[in-house]
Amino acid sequence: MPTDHSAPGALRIARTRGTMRTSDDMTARRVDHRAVRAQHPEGVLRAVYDYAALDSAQTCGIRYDGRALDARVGEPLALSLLANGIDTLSRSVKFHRPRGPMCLRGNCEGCLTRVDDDPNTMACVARAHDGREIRSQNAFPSAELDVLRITDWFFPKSFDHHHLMVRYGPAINQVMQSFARKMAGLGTLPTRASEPMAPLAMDCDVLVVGLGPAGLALAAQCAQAGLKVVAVDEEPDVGGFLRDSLQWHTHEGARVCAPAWCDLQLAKLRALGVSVRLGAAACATFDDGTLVITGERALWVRARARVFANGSHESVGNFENNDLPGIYTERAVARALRQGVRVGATVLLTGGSDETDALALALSHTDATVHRVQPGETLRGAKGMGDVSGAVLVGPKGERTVSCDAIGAENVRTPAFELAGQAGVEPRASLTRRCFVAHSHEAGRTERRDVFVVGSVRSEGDTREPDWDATVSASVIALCKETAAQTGASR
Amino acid sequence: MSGKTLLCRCEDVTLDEVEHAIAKGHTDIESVKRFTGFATGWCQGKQCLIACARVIEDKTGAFPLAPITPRPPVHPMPLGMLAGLANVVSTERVTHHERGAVRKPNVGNGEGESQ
């Protein structure tokens, strides 16, 4: 049986001005953090809402496909749109199936929109400010009602465009190609060409890529030893997966919520003189430098040692209609909630961890109805013509259908081995975890002398071992000193 | 509802297509990628690589030994930034990720210095 956790009268849901939907469609809403904190001085709810960064956020006006909407200055545009009940932002390349935000951390293609003049902008990365103009992509006449959706119905199983028309001879093939070229592609070009931007060169002893718990610890250790450290993370804030944790954490004996803990670590790094670049994604790495892109420009970082602490990718797994708008990773649901947006009025959570429990409780206090999967049950598929309207669960007692307007699917986490792989660290299959990992030896060492991997990207989760960071940083420090002695120069 | 399971969201590759590829004898990741086009879109495999590997294991009983070759860029980047790299040319060197098959981008000292 579905569990209903809703607590009566727990929260006021702030209505936003400028909403164009009817109340039936208004599935996602703003959550009033201050009200929760006032009502819940203790416990997990307080842990969720203790981080009050958005309380002081100013309201601004944005436009989506010509409609005026309210947003909070500095929040991801994807959340501004969700808060206004808009979860369908584009159409997929071939089938024109509806697409919406899914990971909310810049890893998927779900929230690609045209922002101001830039096509294919991730709305979960771009931030709201007054006058931003967002347009849906790859859809006619609109993302919600797109006529080319017939492609999806015309090819009920798959559409293998690589082999579709090749057997009928060159003439038909040519016609199909010219058709396909008109149809293919995402977005349309910007009205102006951008100028080439020369990268900014940075030299350091250690480059740390990824500032989750592993990267934070290692960057601090290296800086304490007097090394010049550059630390980058693709997210606008530090903490990695931990930032979206809804549990309490401890800092110097005091209980703090996860994002507050992360910000304390950031302050510590900065106090130690670490050059921290946020919103900075490492894109490519070579023996003599690593290319990092930020919103403004590229960085070319030359380091004696490279430490890859860039964690894991997340997805929702394979189930029927797993791509519908309204399906998020569980972490994305938590992230949205902490930033003040509830992803739906009736939310199905398929995970079974402590974090899932905390998220269910927190969501239920926003007047959302929360459904959980029962032991032995799995998510067979999602239902919905546009966005999600329900889910089918299969368990020992058979099948049941749950009506919901959002699904927080259990995070499928897999190591982000790609960058370490570019650096020459062989990706290996982990048969027990059924994924690929960056292969490492003891203490984060790899087959490449100047490359280290720490955290969940490597074969073993080292953050569980005591003093792992001191062990790894000792190798990094030794390498840097050795290289400095050889070249006779300090960076 | 059409009931598709999307293994690769970016390129609209369905589970059905991948199973078809496996049935045709493509039982390693690289072959399935070339046959179906999965992992060639916006996310470059961040979402779908593992989904495909697990389907191969389910169908053949063996988890694939190697993923697709990790190539730059890991994240989509503006063409202006790529063009900027070409303007500060240094020597061309071979990278490890490709075992000699791909050249590094031409990047020098930055800040408009050209050589």
The other form holds:
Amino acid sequence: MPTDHSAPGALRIARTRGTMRTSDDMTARRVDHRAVRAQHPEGVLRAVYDYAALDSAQTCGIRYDGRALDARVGEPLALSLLANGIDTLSRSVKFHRPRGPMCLRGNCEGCLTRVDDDPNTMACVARAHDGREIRSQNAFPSAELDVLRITDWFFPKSFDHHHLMVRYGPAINQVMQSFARKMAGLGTLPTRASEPMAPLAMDCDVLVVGLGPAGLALAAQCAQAGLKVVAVDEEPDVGGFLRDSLQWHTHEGARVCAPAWCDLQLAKLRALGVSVRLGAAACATFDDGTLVITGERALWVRARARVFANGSHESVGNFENNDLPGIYTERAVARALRQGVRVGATVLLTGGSDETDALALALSHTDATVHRVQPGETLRGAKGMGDVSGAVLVGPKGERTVSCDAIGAENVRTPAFELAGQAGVEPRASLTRRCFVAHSHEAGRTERRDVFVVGSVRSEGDTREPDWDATVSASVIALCKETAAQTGASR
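Can you give me the structure for the form predicted on its own, which would complement the form predicted in complex with its partner chain we have just seen?
This part shows the chain on its own.
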């Protein structure tokens, strides 16, 4: 699946100080995709828009903290709020620092809100439809203007509310404890009890968790070998990191955008008879099964072989004020743009990969001002009080400040090894990557005979190489056939 990094069009990248955010900038984040088509008819962003058919999306009305807002049916609520100039969606538990969406894929806590009376709902996962009610939580009176932020200024180093009032006697201490408990925490209980979720038992030969490039390839190869395959992914679409790529890809000689390529692979899986469950999170695994939670019910999946291809966690990295609203992973910036929302009018991108180049090109096609980190420079910190107003870069020529209203930080990826760890896979520290990885031997084998790990959950290699995927799937297929022969039955 080769990529084409030379999408046509002149790249307009700013190297000088940009403009500050204005009220017009904050309410003009919707991308005019028709104008993009007209001005850049061969641009990859145009192809992504054509594929998504955004000009046919219906508008709807939602409410946020009592305010009526316009949204598009089916888009993530976090994008609806960002498109309306709302960056701060929540507050930190203890110091009430402002928080905004960082990953736009349910991988952080920056967009926890109360949606239709359900607390702690990730606004980047919940979808917009007419009449949805979103309220900020853990803030007074709202997330945008929270008077409890004063805690952060009064206690700049630490805040131990457990012992703050001890010296004044138990009565005052109890009052303080009661106040602190009400002001902290994550939301309040819903007003109605949820219905019990009846589990559905499923038996199969292979369970594949995660449908990025590695999971898609392995599920297809196992199905082609005649195995019964169940494949799950917590996202509503397949493709993982690749789906949010703003690059061209090749499928059977045709030039297609990343979402189109991913959906072609999904269609292939379904044609092969793979049971694909999207929006389904594998949350626990045991010796005799894996628990998968879907929107409708719980699944108890028992498989001869479990393959974990559930990818990586993502963060923006370590720098001063990296929790300010307006700071995103580069993948999140691309995901928002792919769905028709520009995160800022002046955007700093810190990465240096081909994906960063494609993202910079796409942003420039929306008339955004794009700053790039120069060779040898690093991001020391973000500037701003309530949200991003600039960034400080340090390099061989010294320190410079860039004015911007959004930062797309290079994706820092650490393997999501926890689920494989529940299955008995040993996590090992990687000194070169400075994180833990799921330890495996050749062909994705682990110390558990029936458990395999593939893709970025185990390494940062190119998980799309067919020969490598075929080696892993061959081991899985051999195990399933051997187990079936021993038991004399097929799942």
